[in-house]
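The chain below stands alone and is given as structure tokens, in the form predicted on its own.
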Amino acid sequence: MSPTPDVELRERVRRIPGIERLLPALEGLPPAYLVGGAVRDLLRGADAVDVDIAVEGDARSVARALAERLSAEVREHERFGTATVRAGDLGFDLATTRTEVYDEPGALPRVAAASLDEDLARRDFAINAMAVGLTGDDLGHLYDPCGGLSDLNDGVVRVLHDRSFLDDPTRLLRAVRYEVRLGFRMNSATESLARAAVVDGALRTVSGARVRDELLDLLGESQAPAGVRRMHDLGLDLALHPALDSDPDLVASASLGAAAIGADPALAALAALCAAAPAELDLWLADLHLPAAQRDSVARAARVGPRLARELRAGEHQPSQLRSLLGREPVLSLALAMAMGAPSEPILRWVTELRSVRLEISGDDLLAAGVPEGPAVGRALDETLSRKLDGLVSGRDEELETALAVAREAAR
């Protein structure tokens, strides 16, 4: 990869989607640069997906001069001085140029306003450590003062400094994912700091929250089976928790099993990983402060994923079979069944044919009928359920007729 001329990075930034509208409106105002990812993809050649701009000024104050330009809304975050715009299909993030000084490892930065060489050497690594101008003659404009377009060109994710890894400790899980998605690597003396680092516990130091997005995103990407094998390689896997297994092999297989119905493949690798000891491992699960329906399903799926295998590579199973087994399984523990070696076939058939089957009748017509409010009513219709999806039943007046059967036989 050569570098580009800014004249060829000005027409990339101009095609970036919205830009046309942000541009103009940024006339006047403080300078303002395109940072981070945004900068690092557009010199690959790739889409610039987040638009992430720092200003040097009160990068507040820019955002609600935009905010009215753009007839767009704006949320501040006192915090940081950052703040996020949104008009339309048009949204960035705002934050002033910043030092950031950890006070103990893993804890959120104190911020202070710095120039823009000193926010971008504060930055995880060199190839998100660049900037390009966007105001006046400056757009397009590229600047590197940490080598990150060198990186780049090598294939080198680099720490800016000794105590990255240590300050915050989620980059260790973040350098995995920018190995894989990109292809690179670390080189060796980032190598070495972050395997000191996991020797040194630096995981513990985070919360559960923070290492939660880390790992979603690594186990959400296309290559997460190579994230999973790079996480063992460096002992990260254990440093997260003893018991988790990291098998690339049934990752792979549980998020091409999520995919095919429609379940989350991040979750689904991660209850590949929890596959080993569910039990051991629910109270980690908890510290991950995942949504509740999340940590449940993960949970279920890491429990009963194996069981379902067995069950059914024992043999076929009739529709209300496969409705009692599967009928109450979130699609997670499917998904990471066949990961397991369940077939596919009555899996699929579940989701795309059979669950969606419902009755034409209900409660209130057996309740109409003469059959008494009770336990008998919901049996009924379980039974008559089956009974349809087995095609021994079809049609509204058979599903009545078989129902009131099932109560009236129920309540001899």
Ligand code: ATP
Contents of the next structure:
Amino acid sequence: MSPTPDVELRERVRRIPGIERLLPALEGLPPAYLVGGAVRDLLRGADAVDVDIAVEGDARSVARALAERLSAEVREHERFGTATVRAGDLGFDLATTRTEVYDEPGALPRVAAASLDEDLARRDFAINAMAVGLTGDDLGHLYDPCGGLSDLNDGVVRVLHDRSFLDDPTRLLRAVRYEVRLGFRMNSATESLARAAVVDGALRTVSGARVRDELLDLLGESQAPAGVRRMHDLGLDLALHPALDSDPDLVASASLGAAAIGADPALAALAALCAAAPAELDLWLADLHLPAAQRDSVARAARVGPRLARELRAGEHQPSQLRSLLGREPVLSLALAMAMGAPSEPILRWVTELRSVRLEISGDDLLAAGVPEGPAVGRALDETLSRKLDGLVSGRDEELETALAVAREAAR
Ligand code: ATP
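For comparison with the form predicted on its own, provide the form predicted in complex with the named molecule.
Whole complex next, starting from this chain.
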């Protein structure tokens, strides 16, 4: 298909923040194209979020030339010969147009330089397989060899060949993400291929880290609950782990709870998926290779969320009791507790007000007053803070008096 000049598209490209500096800098360099999600989003009339540029030439030398012309910083990535360029508000990724060969299903592909059309044909779905020319007279020309524009108009997610989900089963999660984000649907051939790939155990060939990236992207969507419902419909949840519980309502409340208290909604949704069988899912979670702190808080939230919800539902709690119950919990546990029916008032009160309350005195004040070094110091401060939270102690003098009394009591 020959490229179609498109005045409107050219104008939309020109409205990408920072692009007015990039376009003149591309002059005299190998042909460059805007590719991937940015093209899809410009055609939908939405803002292009990530600017991905493909060049028919060596991406890293183009990146270096651009960095010099734009006084920008460039970071080169070894594995796929790509580079990231950043100059103030302008940031973009550059890649050489390439083919990808999958030696084994699920593994990362071998790449080789290729034409733009071949580069578009290696992509996940037709709606993501369009390009727009950025160089000279080509500015604004749409390259659409796979029929992406018509899919975009029809609301269709469609793979480009029959082995697509087997070559890269993370595309199963990507397909669901685009369905729920855009309100689209796989066409029936694509859905049949997806279901067949799930039944074939395709997801078992993918590393946990790659599943993690796509799963968290899906769970981070505002439509994550619909995504979880669709995962279940396609058998994706079961394929990831039979103990995952795809309860869209729980995922919805976990994400909302997380947003209300400053926790990560995608991680809260992941904890919600694990909450029905946290012990069984421990190894699966570990295999996702989340950063250790995130993995620990997801696992903990899944484990303690139900208990916290029960205890908070059981009756009113003094501030000091809230501290004993919630003080050592990551915010993710609190988000999950809310999702599982804990009253939100005590949790919000803890997060917004109580957890930042501190004593005016410190251990040094107790040592200076003659309390010997040892565990009694910590215990006295702890007890004093509890009393302060409950409104029984106020001001520095009362704090010191209380802490000294507690320390003396402990020494007896
Ligand atoms: P989004 O689509 O989430 O808005 P994006 O377009 O930046 O953002 P990325 O995951 O960064 O999405 O992918 C960029 C482009 O690379 C996609 O639009 C698609 O063309 C291609 N791509 C990404 N992942 C795959 C994959 N697993 N298989 C084939 N092509 C892919």
